[in-house]
Every structure is written in structure tokens, then in C-alpha cells.
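Presented as C-alpha cells, the chain that follows is alone, the form predicted alone.
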Amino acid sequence: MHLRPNIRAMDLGPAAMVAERSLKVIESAPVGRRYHRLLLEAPDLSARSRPGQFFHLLCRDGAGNGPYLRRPMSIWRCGAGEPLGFLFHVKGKGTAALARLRAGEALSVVGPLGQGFALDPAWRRILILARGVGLATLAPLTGAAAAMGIAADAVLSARDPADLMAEEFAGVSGASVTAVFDADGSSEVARVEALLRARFAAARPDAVFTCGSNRLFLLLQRLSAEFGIPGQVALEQQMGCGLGMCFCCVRQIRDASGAVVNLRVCAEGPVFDLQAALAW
């Protein structure tokens, strides 16, 4: 297997030195039927974290129970003066252990890790397409865009209204949210495509972003190419070390010449150019 040299790995600058830290839990609370949120006291880490990056969390509850391996978790909340936040689907032993944490207990984290989203100050409007817990990865992008005077238009896809988490997504960013659901068929790819085409015709975005669904990623990739709109995607992938050493998370990505190369999601990603990424 050919592995491309680590050209951009961990190129986050001196302010983003990666280290293991034990952080105090400020809040631990369920969200809807299947999700959970954690807010951690980490002003320095939160300030230097970027939307699209992630942390490697040690999934142990306050009693020390939980699996050995850490779990990669996208940043849900970050920024100067903000707690460091994570929003996740509780579905296995690791996330169940995280959900058992309570305010005042400690959580071991490693990060911030990976390459985050990039915003151009010249942009005036972006469009975000998210599915399920993928909205947690894209949520901090709305606040970062608002701080730069960039309007965010979001289309959020979920099974039904109980799983939407629109408030958790937009926060106080002022992002416009349109919901589509499996329950009423509005999340079908053909209907989402019609919705996006109408949006592009009414107010063409300067860039598009997505995470959380392979079928929606492929749709947005196709439409962004057709309309000539740049885009970025945050890829989801199982990881071992989260630091680029174990090569567990290698995915095929197109380079600038169009050749397919093998890159690590944890180091060269998780955020990639929308046209460079391949379906998973």
C-alpha cells in the first residue's frame, strides 16, 4: 500500500501543541432520545480549537469504568470564552461511559487534533448540509462564520423531529435552519437535491460544507461541481491512536493532480476538499 508522506500532519502552529489533559466536566446532559452533551472547563484549549478538529477522549465514567481505547470526538463547541463541548450519539460502551460522567468529575482528553474547516473572509454566505450527529461537527462552523460576518444557511437531515437538535446546532449564531426528515420523506435525496438547487438559484453560496451522510455528501459533491462552488467535507472514520502513528484511519483521497492517494483522516483530515474526498 502506498502512503503519501505526512505533508500537513499536525501543522497547527505553536499555539496548538497537543497534550493530554484532565478536564473538569461543567455539564453532562442528555439531548433528545439518543444523544448526549458534555461541556468541559478548558478555556485555553477551547480558544485554540478550530471547527472541524477533534479530541481523543478516554471513555471512562467517574468510577473508572469503560473501554481501554480512546474515542475520537468532533468538537461541538469551542472559542474564546466558551467551554469546550462535545455532542455525541450514545450507542456503545465508550459513549455510554462518557454519558455517565457528571458535573465536577474529570475527563482525560488529547487534542486538539487534525485539520479543521477553512473560512475565507471574503465570503458572504455559506451553505451547510448535515445529517444526524454530523451536525455536531458542523455546529461550531456557524459561530465562526457569524464572527466573520458570513451568513450560514443550513439544511439538517434527521430521522424525525425528535432527533433534529436544531437549537444545539445553531446556538446563538443566527444560522438559518431548514429541516428534512425520514419520517415524512423530505430527506430523500431527490427532494434534498431540488431544495438545494432552489437555494443555489435564489442565493448562490460562496462555499458548501457537509458531514454525517454518504448519500448527502455525494449529492453535494455533484452539485458543487456543477455550480462551481468550492466545498469541504469532514470525514467520519474509526481511529486507533488519533495522532497519525497507527495508520488505522487511512482513506483514499484525490490529490491536486487527480491521482488517488492514501491519507490519514486523523492527521491530513478530518476535513478535506469536497471534490477530493471519495465515498465511504
Second form
Amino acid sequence: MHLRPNIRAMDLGPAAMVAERSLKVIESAPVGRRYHRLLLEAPDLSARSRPGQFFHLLCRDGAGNGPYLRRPMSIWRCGAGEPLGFLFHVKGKGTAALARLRAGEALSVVGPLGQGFALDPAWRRILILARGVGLATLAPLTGAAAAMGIAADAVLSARDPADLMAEEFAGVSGASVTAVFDADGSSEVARVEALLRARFAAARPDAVFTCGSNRLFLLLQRLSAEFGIPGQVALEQQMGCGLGMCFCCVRQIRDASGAVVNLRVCAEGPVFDLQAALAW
Amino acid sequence: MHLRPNIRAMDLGPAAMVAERSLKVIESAPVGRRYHRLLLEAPDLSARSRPGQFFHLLCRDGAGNGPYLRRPMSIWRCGAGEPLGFLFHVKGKGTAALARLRAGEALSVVGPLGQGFALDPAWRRILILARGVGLATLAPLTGAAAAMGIAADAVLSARDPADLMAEEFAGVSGASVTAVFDADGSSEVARVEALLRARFAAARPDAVFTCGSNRLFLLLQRLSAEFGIPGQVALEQQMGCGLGMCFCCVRQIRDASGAVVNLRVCAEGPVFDLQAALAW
Amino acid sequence: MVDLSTRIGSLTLANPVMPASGTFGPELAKVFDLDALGALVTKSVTPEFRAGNPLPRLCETEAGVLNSIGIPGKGLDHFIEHAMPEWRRFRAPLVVSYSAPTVASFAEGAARLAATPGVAAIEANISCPNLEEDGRAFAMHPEPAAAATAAMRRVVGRAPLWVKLSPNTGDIAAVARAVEDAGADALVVANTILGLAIDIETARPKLGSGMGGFSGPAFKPIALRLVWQVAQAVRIPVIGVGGIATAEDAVEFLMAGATAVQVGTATFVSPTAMLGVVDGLRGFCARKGLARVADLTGAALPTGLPRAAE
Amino acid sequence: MVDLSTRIGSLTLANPVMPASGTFGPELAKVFDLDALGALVTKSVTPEFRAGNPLPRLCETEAGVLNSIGIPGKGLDHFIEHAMPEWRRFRAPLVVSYSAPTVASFAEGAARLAATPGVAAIEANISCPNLEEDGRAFAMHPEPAAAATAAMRRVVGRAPLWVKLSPNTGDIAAVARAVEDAGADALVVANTILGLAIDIETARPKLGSGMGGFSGPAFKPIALRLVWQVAQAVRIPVIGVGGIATAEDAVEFLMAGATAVQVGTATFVSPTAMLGVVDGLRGFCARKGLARVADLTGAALPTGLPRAAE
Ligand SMILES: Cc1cc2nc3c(=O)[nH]c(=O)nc-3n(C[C@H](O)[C@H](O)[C@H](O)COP(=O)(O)OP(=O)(O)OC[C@H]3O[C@@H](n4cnc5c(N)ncnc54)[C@H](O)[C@@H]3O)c2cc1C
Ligand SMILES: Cc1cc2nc3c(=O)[nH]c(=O)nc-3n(C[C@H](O)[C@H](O)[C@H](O)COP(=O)(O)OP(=O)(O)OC[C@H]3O[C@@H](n4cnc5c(N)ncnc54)[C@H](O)[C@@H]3O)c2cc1C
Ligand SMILES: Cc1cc2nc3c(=O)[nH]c(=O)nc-3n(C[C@H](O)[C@H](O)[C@H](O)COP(=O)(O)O)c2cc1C
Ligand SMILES: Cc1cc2nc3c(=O)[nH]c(=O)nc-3n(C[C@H](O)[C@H](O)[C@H](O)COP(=O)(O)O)c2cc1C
Ligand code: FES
Ligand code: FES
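In place of the form predicted alone, the structure of the form predicted in complex with the partner chain is requested.
Full complex below, order starting with the chain above.
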């Protein structure tokens, strides 16, 4: 994986086979004002899913209404013995249809898809910077890190405390969470920068991770370059096939030689090296 | 109504305004092996519906699946204080979707549509010859006749007793029902002819009505011409608009001058003069 | 208050929503007050009586329908004598769709309609077979389309003359320009596109006459593209039609350059669909702070290119 | 047992189901064994590197999608050197889709592909802009389509040469005949049809490049009609494509005259859709008592007209 030259890569799992499967909804519940979570029964798929990967969901509600194409959704919960979970912002017709699903109904999924986060067992501490739905994407990383004995330090940015979802983020992983809010101005880039610089000085992380905000991505990219800390970012893009076949989901990424190339979020991503990815 | 020159026409109701309405399903239940009935809450629409008219139903099941176009369905039950009822053969994707509707769900209807049966208050006795789904169409005529003090004598043809639906046909109207079956050969045209000739001889009806079988239509047309008894037939045809605008639902009908013209089942029909209609 | 009125040449409509020819008739007055529409459009009238095509004449597809009705009708004389009095009961402007097999009969019929009281505009349906060109539709190529248009223009004087184009051509912009140059006041874009469905149980086409015209929501992206292409090719108003079922659909057509829209197949599924479009347009303009629905016309066209003029 | 095999010229396929170019890649092998397919079809390869079109490149419509991907790729050299070894891992015959901006570059690339081991057939995608004809697609008119075909035929010897036609023409039968006469072994019918969608909140086209190609179930009746018209115009095999998602859809295309089918957009919604089509074709033939799926070809064509020969 030449895109993460500075990580002694140990991927969280092998390139798993991709399944097209109809799964049973175990739980479907709103989270806060604008989010929703779905838990699905999927013993084997959940076990071979990795944080940072995603599924492609057929967004038809119990009434069969929904858009023609699937929608990509990060894995929010996974693991052996765990249900497969998604946490999403109810945004348009696809996510609205998903939110109308009820326990006991079926959901067609394709996955697991894409390249997840890489964690190096030699690391002692990582820092996570998340905002909005980036929370859902980064949440399972806290558990994976904990399982490898890596401490996770998270800075979560949200509109206000009602939107934070700290519980949904950290679960029982023991990650330490600092929250910043638009409501009190603590989420301003300059203030988050000061916060991060203090962290880096106090307990320098071995790697940083981010998702969900272009501004925070740019900030973390700049700081991690300055401090020489490797990083990873999970990117989003509208998708067609989700499998790497249609080339509609590309983002600009700098390759090993420094040239800017279009890479597929669904195939080479969604997780990219923090320095290689270009802002959107 | 020049098509029924031999009836002193008193239509069962005024050309009602047509409504597009979402109605609540009160009951949805299978009838026998291949039929299904739906009862809808529709106080005003039911009150101004007339036997022989039909509704155009949006056939989407609780899962939102179903064909693009509506499906025409004869009024099986109607009247002031009565639910609006349909009785149908589960045939293809539209009727299958209808049959999946559950009590409490909504059904979008357009109607009442078309020209219903005409009953002359001077009549004392009518004869009804029905087969298959023709039963649903002719059923409400028994009640309407009873309300006008006209005796109804019905001959119902079915595959076998399990398919007969005599209860669904006559309800509490007091119509006398004779059943003939394919299973025992009693439904053969020659035997039905003998049966009808005996009826005509014993108690000559003032008018005859049929629906649901081309062979029985031809038989009744021939006999009623021979006996000089006026008749009416309800025809079927695939529909687009259901309102008379698209001209896809035509059938060949003989006009007053004897010329064969294409008339719209949804607009000039579904009920036509028995002698004017051509076989299909 | 949003101003919904729109101008098509010399004609001002109370709102930009009207039915599409062949999917509408006075029967719809049983469902709602037709004077709520911007205009009424008759099904195509032909010079002579026509029985129409063999059955089945309509079949459904994924989000659409195929039809080959065959323009049945009693002919122009009967229309003027018997149908026009019925149409005159409505206040909304009446657009009479007219279709003919030759240039001469296009002119002849147009002249008579232009002289008929109560006809606000003539919509020439040139998607029909041209008997002088091997049965190919007039609308397939610029020359016959222009010939029919010019012949009508010569005889109708200043009467509003709309010409309805067909998607079944390789270059609709060229046809549009030719028809504009030949004197049309507006273009209706578009008629149905040729399609086919097969009954796999019988191995026969589902329509009695084989191929048919495809319409409905499934057709919308193609019709919208045709409007977009035509609006950039001509300066006369374009009336958009094809798959419109909601106000959002109508806004797309207006933004693509249409000055008004027609609703066809959607009326079969929801007879009140056009009312929903009128209401929804008002709501959309209000939400966007637009005083006039006419401001939507061409809003999505590439900057610098001429918008379809009013 | 139903014989699912089918012949396209000199090539025999184990079954008549293959992917449509641009909607498929070796990535699908993660979902199922690709050797279950009748053939594999690459996304179009171009002579040189192409970055592709601006984003968004895909948007959905009622029962379909619009795309303007822009054929991104690393060019023919890279394809032959790096992609071909990966494709050779599969046993199913490989069809390489090739697209070029000039007649000469069509010939040049076709010659190289014909000489590349593991290429079972060349599918020429002539729906791309012809730089020598003002950017109009080769497939729009008979002459440029035939010129590209003839130039390829001259250099590929007896290598199977398929040509993929476009719906964006006024007379697909004429294009089909010209391409047949110019030496094509089979016709792939059809590529996407031009469409448009507008984001009414921003008043901009939903695709970064404006118009795009329309595909998916909504497009099916049009594609089926094109196959029907082409199958009656030529004697070489026709490969049907457009909106196929189920075996029933595939049967319609075969009955309309196709010898094989391609599945495109449906794979996005159901990656295993092609497997379902193969299974369903077997089931349909068994139910109808047909020993060979090839017997379905042309079953719905008007009697007396020539069926597309194998
Ligand atoms: C790999 C990946 C993982 C994702 N994980 C999550 C997640 O865990 N939780 C979550 O809430 N969301 C996630 N998303 C975003 C999610 O896919 C979109 O919000 C969803 O597709 C919107 O669908 P819709 O039908 O509700 O909205 P639409 O009606 O399709 O669109 C609503 C708005 O969202 C935009 N949009 C649509 N799709 C995307 C997309 N893929 N990326 C960015 N913007 C889009 C549209 O342009 C439009 O402005 C993820 C996206 C990707 C690519
Ligand atoms: C005025 C009128 C009243 C009717 N009343 C009743 C009724 O009370 N009870 C009842 O069971 N049926 C009735 N029908 C028939 C009913 O409309 C059809 O059975 C129904 O449309 C089939 O829809 P589907 O989607 O289930 O089947 P499809 O999948 O559409 O078709 C299944 C088969 O039925 C045929 N078919 C479809 N529509 C019609 C039609 N309108 N007429 C004849 N054949 C058709 C198709 O060609 C096909 O072979 C009536 C039809 C009309 C025109
Ligand atoms: C059943 C039917 C009949 C039609 N008849 C005519 C006609 O007589 N004249 C005409 O110009 N267009 C006719 N059309 C085409 C429509 O006016 C319209 O152009 C087309 O259906 C696309 O619009 P829609 O998708 O909203 O239906 C007909 C369409 C249908 C579905
Ligand atoms: C995203 C996308 C990319 C495509 N790329 C190509 C291509 O590179 N070459 C080509 O010949 N056709 C291309 N096509 C057209 C398809 O091969 C096919 O002809 C069309 O989509 C119709 O089939 P469908 O409805 O099954 O998708 C593409 C289609 C889509 C949706
Ligand atoms: S979504 Fe198709 S390549 Fe990524
Ligand atoms: S269904 Fe349209 S005229 Fe009868």
C-alpha cells in the first residue's frame, strides 16, 4: 500500500469476499434529532468486517419506496458475535427509507467493501478527530485500538451537545473523548488547532485519524505534517457500483511520485493516507 | 342511451362526479382458493356508487410494490351506510399487490366510473347469468333489484363448488341461485341452454344480465333475441386512464343503425346492451 | 403572491401547466375544474375518420407505458361541429392538436381550425407518418417538418401555431431550427419515443401493432434532454412534455428552457396530477423567493447561451 | 437439460449472458465466480490515458441512471501490459471494448488487440465523439460508422469484431446495415441514450458534464425496440443490451432477435444479477420445453422476416 508509506501496514483483515445478502433488522432507532441507527443480524459478515470498510445498502423502506441505486454506509459496529451496525444522518430519500425500516424487516446489503483503517500493533496511542457522520465511520476504530492495547484519544466536533453522540462513538472502548461545539465556538478551527497542539505536546500520538469535515481534515493534515505523525482519512463520494467498476466515485489523491491521480473511494478507499488525500 | 332502445331506461343514479381518494382498508380477506375481497371505508363514495360501475385502483401493496398503471375493478358492494367492496381474482401483479393489503392500510381509488346497470321499476323479475369474476360485477344487482321489488333469479357457473361464491354473490338479497359446475358437466353450454329455456318458459324474466364468460354471453344473447327479452352485459377490457381519454379500452358494439363501432368500456360501458355488444 | 402566468407568443396562459394531447379529454372535468389549467389540449384530430389501431393499444412498463392508439377519431368536420361546442364551455384557452398525412392536408386543416371560434392555438402533431415520404414521420427530418410548418403558417395568418417534435430523430435541434424558420410560434418537445415490449408467454409484442410510443416517468430524462437541446437551438418558446408527474419535474423542464409544460401519462395514474403541479410550482417559487414562475425558464441553461425567449 | 450455449459468429459462448462494458470489472470476482458468465466484457479502452469527466459522474433517475464517466483509463499500452494478465486468469472468453477518436486510431488499436493473446473478440464502442467529424459520434450516421468498421476489419483479419451501436441516431437500421456491410461479425445494441437531469435546488445539471447516457430498467423498452429493428435489418447476430435485470427481460431481448444479452446497470443494484439471468433462462427454457436457449432468438419477430442468424 504505497499510499501509506510511513505506516508499517498491518491491515485489520484480509480483502474479504463480498456478499450480496438480505439481512434481518434487529434494531432500528432514531439517535438524537437527525440520526438513526440500524443493527442487523449478520454473524459471518459482521465477523469479517473491518473498521473503515462500508456496505452498500438497498434503501427501500417497509413500503418498498426508495431510490434506484444503493447507498454506501460505513460500518459503525462489527465483530465476531456482534450485530452489524450502521449509524447515519437522515439526509435524503435513501436514508429516510432506511430509517423507516422496522425490526424484523429485511435489508439487502452488499459488502464488506473497500479498504479499512490500518492499525500498527507497535503503536501506543492514536488521536481521532471526527465530526458529523465521521463519528460513525471512526467509532469502530476505538474498539479495534482498545483490543490491540492502543489508547485512543478522540476530539469530537458537533453543532451542540444534543448532536454529539459520544456514547454512540466510544461505546465501551474506553476511548477518552473531548467534545467541541459550534454552539459555544469551541469547534472553531483555530481553537481546535490549539487543542490539538496541546495534545501533541502532552502525549504525542503515533497516528491520527479523521473523517467528516473538510476543514478539520485540512487542519489535521497540516499539523500531522508539521509533527511528522502518520495519518489516515476516510473520504466520501457518491457511488454507483460500490465495487470499483464504474469510476464515478473518484477523489484526487497524490500518488507515491507526488502526481495527483483519481482514485476510487469504493476500491482504493474510503480510507486514504492523510497526506496523500486532497481537500474537497 | 340509444344502446338500450328496448329498455325504458331509469338509470340507477346520476353520472356522479369522479373522486381520486385514498381510502382506508377495513377488511382484506381471501375468498376460496383464487379470490380475494377488500372492504374500504368510503361513506360518500359508496353511497353514490351504482352496480355495474367500477373503480380504478392503484395496486400497490403495503410494500409499495405494484404495477405503474391502475387496475379497473367492478363495484362488488356499495350503498349508503355500506363499505365499498371489491371481489377479485388474484391474477397478476396488480391483483396480487391488492391482495397483500392489510386492514388499516390505505388504497388510492378513482371512481365511481362508467355506466352501471339500468333497472326498470316496472320490471317484476330479472335473470342473471354469471361466471367467474362476473359474479363480483353482477352481485350488487341482486340487492338493487330487491330494493326495487324486482325478483332476481341467478344461474352461477363455476369450476366446482369450492369456486362458486354463492354467498359472496347473493348476500342477503334473497336472490334465488342455481349453480352449474364444470366438475359435473352441468355448466356445458347445451345444458345451461336447456336450463334457461325451462326458466324462460316457467317464469319469463323482464330482462337478463350477464358477465364473465364469452360463451355464456353468446348463449344469452341468442336466447334473449329469440324470446324478445332485453338484456345487458358488462364487458372487460384493459384500461389506461379509466376515464374515457385514452381510447385503449374499446370493444366492438353495434350502434343504433347497426354499424359496428368501437366504444370505450370505461366510458360508454362497462355495461352495454346485450344485443349491441359483439363477442370477444 | 407568485405570478404563475406565462406567455407563449401572443398567448398568455394563467399558469404554465396543460395536458398532453391524447391523454386528456373533457371527461376529466368530472374530476376537477379544468379551468384551473393554463390551457386545454385536445387529442389529435385528423382530417378524416380513423378507427385506430388493433388491440391491445396500451401496455405498461417499468415506470411508463407504451401506446399505439392510432389516433382514432371522427375527423375534422365532426370535431368542429360536435366537439368544439363542448370545448367552448371552458374558459381556459383551447389548443387543438391536429395531425395529417400530407403537407396539403396539414395546411387545409390548419386553415379551418384557425377560422374556428374558440381555438386559441393549433398544435401540429407532425410525428405521424408522412404519406408522401414513404410513411416516415414528418418530424424525423428538418425538410418535411419545415414544409408542413410553412404550409400551415401561410394559411393561418397570425393564429398561434405550435409544432410538436418527435424524439425519433437523430438531430432534434436541426428539426427545431427548421420549424422555427418555417414560422412556428412555439415548439412542443416531445412526443413519445418508439419502444417495444414482448409478452414472453406468447412471444408476441404486447401491443397489437408491434412497436409503440413510450411515455411516462421512465421517459423523463430523455424528454428533458430534448428540451435542453431545443431551447438552446431556437428563440421561440418551448413547451416541455415527457414524464412530468410532479411540480419538481415541471421545474426541471422550466429550468431546462421550457416556458410551459404538458402532463400526459401521469394523469392516468393520478387524474389530479396537473393540479398538484400547479400548486407545487406556486410553492416552489414562494420558497425560492421568485415572484414569477417565468423566471425559472432556462435557469439551468449554460451561461451565455440564449434562453428560449417568451 | 437445457443447452444454454450460443454462437456469435465463430465464437461459442457457454451461455448468452455477459456484462455490459463500463459496468463491470475483475472486482466482481469478489462476489461470484466470473467463469459462470458467457463472456467477460472490459470497460472501453482508449488509445491514450484519459482522466475522465468532471464530477458528479453518475446520478439516478426513476428506475435508471445517467452517467458521464468519460472513459477514464490508462490507455491501450497499459491495458495490454497490465490488465490483460489479470483478465487471462478467467476462462470465460474476454471481449475487449475499444474506443477511439479517429478511424485510423480505431484501426490501430483493433490491430493490436487482435494480436493480443486472450482477446476473444473486439467490441468497438463507436458511440464516442469522432474528432474528424466535429465531435459527432461515429454511431450517429452510417458512413462514419462503416468507415471505422471497415478500417478495423482490414487489419484484424478473421478476429471476431463486434460493433456497438448508439440509440442517438434517427435510423439505427441504416447504421446497422452499413456496419454489417463493412464487415462486423456482430452488433451490440445499444449504448446509452442521451439524457439529462437537473438539480432544482442549484439549477444546475446533476452531472458535472451536463447531459449523460441514460441506462437501466427505464431504458429497456427503447433498447428492445432497437434490437427488434436491427435484427430485422441485418443477418449477423445481435447482442441485446439496455435495462436487462432479470431472465424475463433477457427472454424479451432474445425473442426480439438477440443472440446474447449484456447486463449493465442492474449489476450496480444487484451484483449477482447476471447469475440470476443465467439461472432464470435455464428455468424458462425448461418450463417451455425448449432444449436450446438459442431457439428463443427471434421468436417474436414478424413471421417471414429473416431472423438474426447465429
Ligand atoms: C464510504 C461511505 C461511507 C459513508 N458512511 C456514512 C455513515 O456512516 N453515515 C452517514 O450518515 N452517511 C454516510 N455516508 C454518506 C451517505 O452515503 C449519504 O448521506 C447517503 O448516500 C445519502 O443518501 P440519501 O438518499 O439519503 O440522500 P440523497 O437524496 O441521495 O442526497 C442528499 C444529499 O446528500 C448528497 N450525497 C448523496 N450521496 C452522497 C455520498 N455518497 N457522499 C456525499 N454526499 C452524498 C447529495 O448530493 C445530496 O446533496 C457515507 C458515504 C460513503 C461514500
Ligand atoms: C370494468 C372492469 C371491471 C372488472 N372487475 C373485476 C372484478 O370485479 N373482479 C376481478 O377479479 N376482475 C375484474 N376485472 C379484471 C381485472 O381488472 C383484471 O383481472 C386485472 O386488471 C388484472 O390485473 P393484474 O395486474 O393482476 O394482472 P396482469 O398482470 O395485468 O395481467 C394478468 C392477465 O390478465 C389480463 N388482463 C389484465 N387486465 C385485464 C383487464 N382489464 N381485462 C381483461 N384481462 C386483463 C392480462 O392480459 C394478463 O393475461 C375487471 C375489469 C374491468 C375492465
Ligand atoms: C395514450 C396516449 C395517447 C397519445 N396520443 C397523442 C396524440 O394523439 N397526439 C400527440 O401529439 N401526442 C399523443 N401522445 C403523446 C403525449 O401527448 C406526450 O407527448 C407523451 O405521452 C409524453 O408525455 P408523458 O410522458 O407526460 O405522457 C399520446 C400519449 C399517450 C400515452
Ligand atoms: C456507468 C456506466 C459506464 C459505461 N461505460 C461504457 C463504456 O465504457 N463503453 C461502452 O461501450 N458502454 C458503456 N456503458 C453503456 C453500457 O455498456 C450499456 O450499453 C448501457 O448502460 C445500457 O445497458 P444497461 O441498461 O443494462 O446499463 C456504460 C454504462 C454505464 C451505466
Ligand atoms: S462506486 Fe463504482 S467505482 Fe466506486
Ligand atoms: S381506459 Fe382510457 S379510454 Fe378507457
